[in-house]
Every structure is written in C-alpha cells, then in structure tokens.
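Just one chain follows, in the form predicted alone, and it is written as structure tokens.
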Amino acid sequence: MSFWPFQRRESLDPGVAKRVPPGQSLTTKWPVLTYGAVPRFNPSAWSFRCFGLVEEEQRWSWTEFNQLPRTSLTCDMHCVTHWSRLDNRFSGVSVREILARVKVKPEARYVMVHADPDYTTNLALADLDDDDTLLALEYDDQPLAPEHGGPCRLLVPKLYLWKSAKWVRGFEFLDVNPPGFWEQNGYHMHADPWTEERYSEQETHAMQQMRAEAARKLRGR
C-alpha cells in the first residue's frame, strides 16, 4: 500500500480503516516531530536506570543493555498530529524483560518515563507492562535513527505516540500520576487513540483549535 502523503481514514479500505483511530490520516512516510534538537549519543555515557518505588535501583550501561535478550515487535503507531503509520518493525528489549529484573513494590501503579536532553512523559504502570511495550534499538533490521528516537526509544503502540519517548534513558517508579513534558503543556494523561484523548480537559477551546490548525499545516506539507 502507498499513501502519499496522507489518506483520511473515511476513504480507506474497510479492512484497513478498522486499523486507523478515528480523526486520524494514514501515512506510509514517517514524519519527524521533536521539540529541541536531536540530542548527541555517547556510548560510554549512556545508562538505563530505574529507580524510585523499587527494592534496590537497577542500571545498565550501554554495552550491558544490548546484551540482555532482544525481541521483534510489528505496531502501528499514532501520532497525536493526527498521521498514522502501519506495519512498523522494531526490535530491541521488551519492557517485560527489564521489569522481570526489577523488583518493584506492590504501591508502584505509575512510572514516569526520564529520556534526553529533559523530557519526561507519565504513564500507568498497567498501560507500560504489557507485551506490546518495547524499548526498541533497531527499525527495519537497522540501528534506530537519531531522529526518530535512536539509539534508544520506548514504544507504546496502543497510546498516542508523544508517550513513546524518544531517547529514553529510565524508568521511575511511582504511587502518585504526576504530568509529564506534554502532559503539563495540555496534553491528556492517559492517550488513547481509540478515544482521542489528545487533550487535557482544562485545555481551552481555542488551544484545541490552534493545535488542530498546525495538524492541518502538517498533513498539507
């Protein structure tokens, strides 16, 4: 299938639409949306660290991360800028594997996801350990590109991509839900696709509509 550059979902196939969110376009290119510039990489300072409501924090340096156990994940993926992409091949750690080495306490129910240079993004522990959750390392058999996340991004295909942090290096662990980067900028604090969670409530209508007006910008690129 090529979609070029978006096809709404009322004009898609049945069979794929049912894939498609509502309010959301189909996109075969992957568009790159980052606030600030892409951070630089440097192996011997890279770490994957949890910390906070767990036994005894736990750290990975870089050469240590890529030899715990790989897996592959194909998702779609649903930007909150209303594109969505199919088919999407991954491989890295699943998110599984890294709790299974972490002991976190029983009042644990939410994480707040630390990436670089400082963003931050909140979610339930339930929505993160799942067996589509994956901190992914390679795209398509290749090394992830800096710009879409790389070396390393967490992926949770089933909530709007802007909680797929990009650059992800920890997890903390958490009894309290506080807002994250975007969260504290107006965005919702769950994100489901399938709902349109997009946006906080207490954000205005005419938030609402400047965000959807740059959307719009965007798909006409």
Ligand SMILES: Nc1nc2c(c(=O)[nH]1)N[C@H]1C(S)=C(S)[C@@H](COP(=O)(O)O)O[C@H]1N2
Second form
Amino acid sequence: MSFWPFQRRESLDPGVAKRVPPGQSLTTKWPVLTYGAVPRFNPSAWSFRCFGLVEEEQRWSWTEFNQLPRTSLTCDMHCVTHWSRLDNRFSGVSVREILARVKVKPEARYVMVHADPDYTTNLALADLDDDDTLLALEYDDQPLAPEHGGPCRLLVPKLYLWKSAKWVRGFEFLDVNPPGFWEQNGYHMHADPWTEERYSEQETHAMQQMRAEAARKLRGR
Ligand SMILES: Nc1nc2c(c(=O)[nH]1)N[C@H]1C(S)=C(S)[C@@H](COP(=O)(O)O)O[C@H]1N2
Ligand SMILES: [Mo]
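Okay, that is the form predicted alone; can I get the form predicted together with the named molecule now?
Okay, now the whole complex, with that chain kicking things off.
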C-alpha cells in the first residue's frame, strides 16, 4: 500500500513524533484491513452478548444497545502494518458501561472478543476494563462505515489495531488466555505498540529455527 501519503516518524515535528510509536508512519487516509468479506448488518438478528465466566449471561438487542448511555472518545490508532492515525473521534458505548451491567466472576482474567464474520481476538480483562475502551457506533458524528466495522466496533487504542475488532458481537470472559484469530497466526498475544509487540515469541522462535535450519543446510553443502 505504498500509495498512501505516509509521513515517517523521523520527519515529524517532535511534538507529533512523540505520539507515534517506533516503526510507525503517519497517514491521514484510513486504510481498510479486513480478513474476508464485510458482513451484512441485519438489525433484527444483531445482538451484543456477554458470556462465559459471568454470574448471568447478558444480551442486548440492537434497540436495547442503542438505549445505553453514549460517550465520545478521541484516540490514536496504530496498525501493525506500520501506519498510525492520530486524533480519531469516535462515539458509542464505553466498555465500562457494559461491564457495569455484567457480574463477571472473580476468576475471569481474560476476554475473548467475538466478532463477525468468525473473527476473534484475546485481551487481558485489565486492558479491556479501562476508561479509554469503546464500543464505537459513530466516527466524526456519522454512523461508522461498514468497512471500518459498522454498525459497532471495539476500540482498544493502547494496543495494535487488530485487537480493535470490527463488527463486534460479544465478550467471553475466561480464566485462560487462548489466542484469537491473528494471535493463532503468529501475532502477539498482548500487542503493545510502544514496545513493538508485533509478533509472538512463538513465531520468532519458529522463524529462528527456520533460519537456523537454512543456515545448517547451507553449511552442509
Ligand atoms: N471483525 C474483524 N475485525 C478486524 C479485522 C478483521 O479482519 N475482522 N481486522 C483487524 C485488523 S488486522 C486491523 S489492522 C483493523 C483495521 O481496521 P480498519 O479497516 O478500520 O482500518 O481491524 C481489525 N479488526
Ligand atoms: Mo492489521
């Protein structure tokens, strides 16, 4: 995607550069990154569900979800494919508004985020249960575009953007931390952009083994 107008971190004013994590470039465009097709939204079939290690399962219909209190959030987005966008204004339902309505069991420490179509991503409950996490319904006062996760997308601004599941449909509370979709495919379990948690230890180890094997083969010839 080299046609995007990217600004390398090194070329930015210091005040702006300090908001851009290492290895990232700024873009003012908003690339669409989706694995698979954009799901069709059917309001009568849509629900948001909290399940797993909870005292009682909770479910909101589209109508009920829209009656929850709203909040706005301006956040930065950092994608593992090396682009960042600053000052994105979203509004929607804060995650804490949801968590306040769910009795999560004390042993729950992780959350599997479930999204359409068959997308998952794993988070520590402590990363989700924060004052900057949002279930976004609007971007710049307009309904969130379908390709960016409309009608509803999770935002976890402090982590790489693959943790911000588009077309989010529920939280599953867990006492274990199984990998979600990208995490199974070698992405990092935690994904802090400031320490460049891009790919998992496992992947690095596998890659090291492959490199070592390749080197052995070369030497053996
Ligand atoms: N449901 C779902 N959510 C998803 C994805 C996806 O393929 N499906 N891609 C993730 C990845 S890898 C990125 S980088 C961001 C991209 O969001 P954007 O298309 O709005 O830029 O969405 C994340 N959320
Ligand atoms: Mo991504």
